[in-house]
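Form predicted on its own, single chain, as C-alpha cells, below.
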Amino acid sequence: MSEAVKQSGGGTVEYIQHHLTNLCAGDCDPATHQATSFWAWHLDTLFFSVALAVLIIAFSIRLGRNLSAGAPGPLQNFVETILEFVAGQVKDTFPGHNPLIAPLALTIFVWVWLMNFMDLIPVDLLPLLAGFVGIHYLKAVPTTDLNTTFAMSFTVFALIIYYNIKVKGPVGYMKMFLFHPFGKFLVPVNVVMSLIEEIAKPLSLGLRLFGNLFAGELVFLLIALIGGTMAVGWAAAFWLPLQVILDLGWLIFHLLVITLQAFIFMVLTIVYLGMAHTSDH
C-alpha cells in the first residue's frame, strides 16, 4: 500500500477519500477538512490553477522571444499549429469580428488542457512529495474540483451577458426574454424557456469538464488500489502486471478525454459568445 494509503489510515473508503479532499484553508471542517463556507479556500486549486497560467505566460513570452520567420523550429511549428486550429474554429464558429474571440479561445483551450494534463501524473506522486513538507492533503488536477470549473463557466456566462447587452441593447436583450422561443402570445413560457436557457449554459460548461475529470481521477484510484490491496505476497505476480497495462490503457484512453473536454470547453465558449454577437436570436 502506498504512503497515501497508510497516512489515511490504510483502508480503500480512506484512501480515495484522502485523495478527494483539497488542501482547505479559511472557515474547513477540522474533521472532514471540507469548507463550511464561503469563507474557505483550495489552496492546492489555487496553487496549481495559478502556477500552470504563469507556465503559458513564461513560455508565450520566452517563445516571443524567439520567432523566427525564415526557419521555424519544431516548437515554434507546433505552436503554430494550435493557433491555425483554434483560429479555424474560430472563423467558422464565430460570426463577424471581436478581437478578444480568439485570443480567449486560446487561453481557455491550453489552460484547461493543462490543468486536466495534471491527472495524468500517477495519483500518489505529488501528494507524497507533498507528504514530506507535512502538507498531507493535495489535489493535484484544478478541474476536478467544482469551484475552479464553475469559477471558469461564470465568467464565460459574465461575457455572454455583457455582449448581449452591448450587441442587442438593453431593450433588445429584454425582447429575447419576452418573445423567444414563442412569440409574444406566451411572453411568461418565453421568459421561463429563456431563464433555463441561458442558466443551463454556465451549468453545463463546469458541470461537464468537472464531471468528466473526476471520473477519470476516480478511475486511476481504483486502478492504483489494484495493486495496493490485492497485490499481497504471491498475488501481486497477476495484480501488479495487470495494474500496469490497465494504467497505461486509460492513460492513453483519458489522454484524448483531456484534449476533448479542453476542445468542447473552448468551442461552446465561441458558440455562446457567438450567439450573444447575433441580433437576430
Second form
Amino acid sequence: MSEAVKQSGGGTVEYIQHHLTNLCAGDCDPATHQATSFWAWHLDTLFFSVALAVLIIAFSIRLGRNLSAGAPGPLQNFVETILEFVAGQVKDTFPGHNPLIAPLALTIFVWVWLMNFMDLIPVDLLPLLAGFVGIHYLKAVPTTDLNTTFAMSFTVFALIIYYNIKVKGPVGYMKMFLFHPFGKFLVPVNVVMSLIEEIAKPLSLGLRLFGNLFAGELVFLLIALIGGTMAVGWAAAFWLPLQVILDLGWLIFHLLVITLQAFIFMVLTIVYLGMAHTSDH
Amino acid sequence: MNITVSLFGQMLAFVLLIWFVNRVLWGPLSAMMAERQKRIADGLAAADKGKHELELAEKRARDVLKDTKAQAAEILAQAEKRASEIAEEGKASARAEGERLLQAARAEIDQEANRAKEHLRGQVASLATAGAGKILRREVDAKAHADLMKDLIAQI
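Please could you give me the other form, the form predicted in complex with the partner chain, since above is the form predicted on its own?
Below, the chain from earlier opens the complete complex, with every other chain and molecule after it.
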C-alpha cells in the first residue's frame, strides 16, 4: 500500500508541478524549467495574453466597421451593454472627468476576464495540444502568472503616482505623505503609514487576482487528478462521474469568480485613480 | 512564480491594449452612442415642436373658418337686403307704370267721349234743323236762326 501511495503521490506532485511551470525562454534551469534570473521570458503567458489582446482589437475593429446608431445588431447591443456598465461604474465612483479612465477600466475588465476565462478551458487540453507540436510546458492562464497581474497593477500604480503629482502638485503629494493620516505632530508615523498604504495598492491588486486564479487553477488540477490517478479498473465507474460532477460545479462557481475578479480589479483601479484625483486628502 | 522580464513585456502589452481599446472600441462606440443620444433628444424636441405647431395651425384654421363663416353670413345678409330692395323697386316702378297707363287710358276715354259729344251735338243740331224744317214745311234759314240753334245746341 505504501508503495502505491508513494507512486500515486509522486505522480500527483509531478503532475501539478508540471502544469504550474511556464514555458520558459532565456535564463532558465534546464532541469526544472524554472527561471533562474530576471532575464527569462514566460512565452506562454506572453503568447496567450497578447493573443487575447489581439482578439479584442480585431473584434473591436470588425465591430467598429459596421456601427449603427439607429439599428444596432445583437453583437453591438451586447458590447454596448458592457460599455454602459463600465461607464456607469466610472461615473459612480470617479470624481470629475478624465478621458483615460473609462477606456482603461474597459480594457482591464475585458482583458482580465478573457485571461481568466482561459482557466475554464479543460486543464489538460491546451498542454496536450501543445505537446503535439513539441512544446512540453504550458501554463495557459496568463493571470496565474504574477508577471501579468503585477504588470497591470504596476501600470495602474504608475498612473496613480502620475495623477497624484499632476492634480496635487509635487508639494501637495509630499504633504500627503507627511501630514496624513495623523496630522503634523506625527510626521514619521504618517510617512510610514502613507507609504504602506500606497504600496499596498498595487500589491493587493496584483496578488488578489493572482491568488484567486492560481487557487482556482489548482482546484481544477486536483479535480482532474480524481479521474486521472484514482480511476483504475472498476473504480473508474465511481471516480469518473464524481470528477465530472465536481468539475462542473467548480466550473460554474469559477465563472462567477473570474467575472468578480475582473470586476474588482476594474473597480479598485477606478477608486484608486479617483483618490489620486481628489486634491483635499 | 518568479518575477521576470515578462513583467515588462506584459506592461507594454497592457499599455498598447489600452491605447488600442481607446482607439478602436471605446472612442467610436461612445461617440456613436453620444450621437444616438443627441438624435433621440433632437427627435423628441422636434416632436414637441411639431405638436405645438399643429396646435397653432389648428387654432389658425379655426380662426379662418370663423372669419369665413362671418363673412359668408354678412354677404348673405347683404344679398337678401339687395334682393328685397330690387323687389321693392320693381314693385314701385310697376305701380307707377300702371298708374301712368291708367291715366293715359282715362285721358283717351275722355277725349273720345268729348269727341263723340261734339259729333253728337253737330248731329243733333242738324237733326233739329231738319226736324224743324219738316215741321214748318219750309226751308229753315240756318243763318237766320243761328242764334236759336246755338242755344239749342248748348242745352243738349
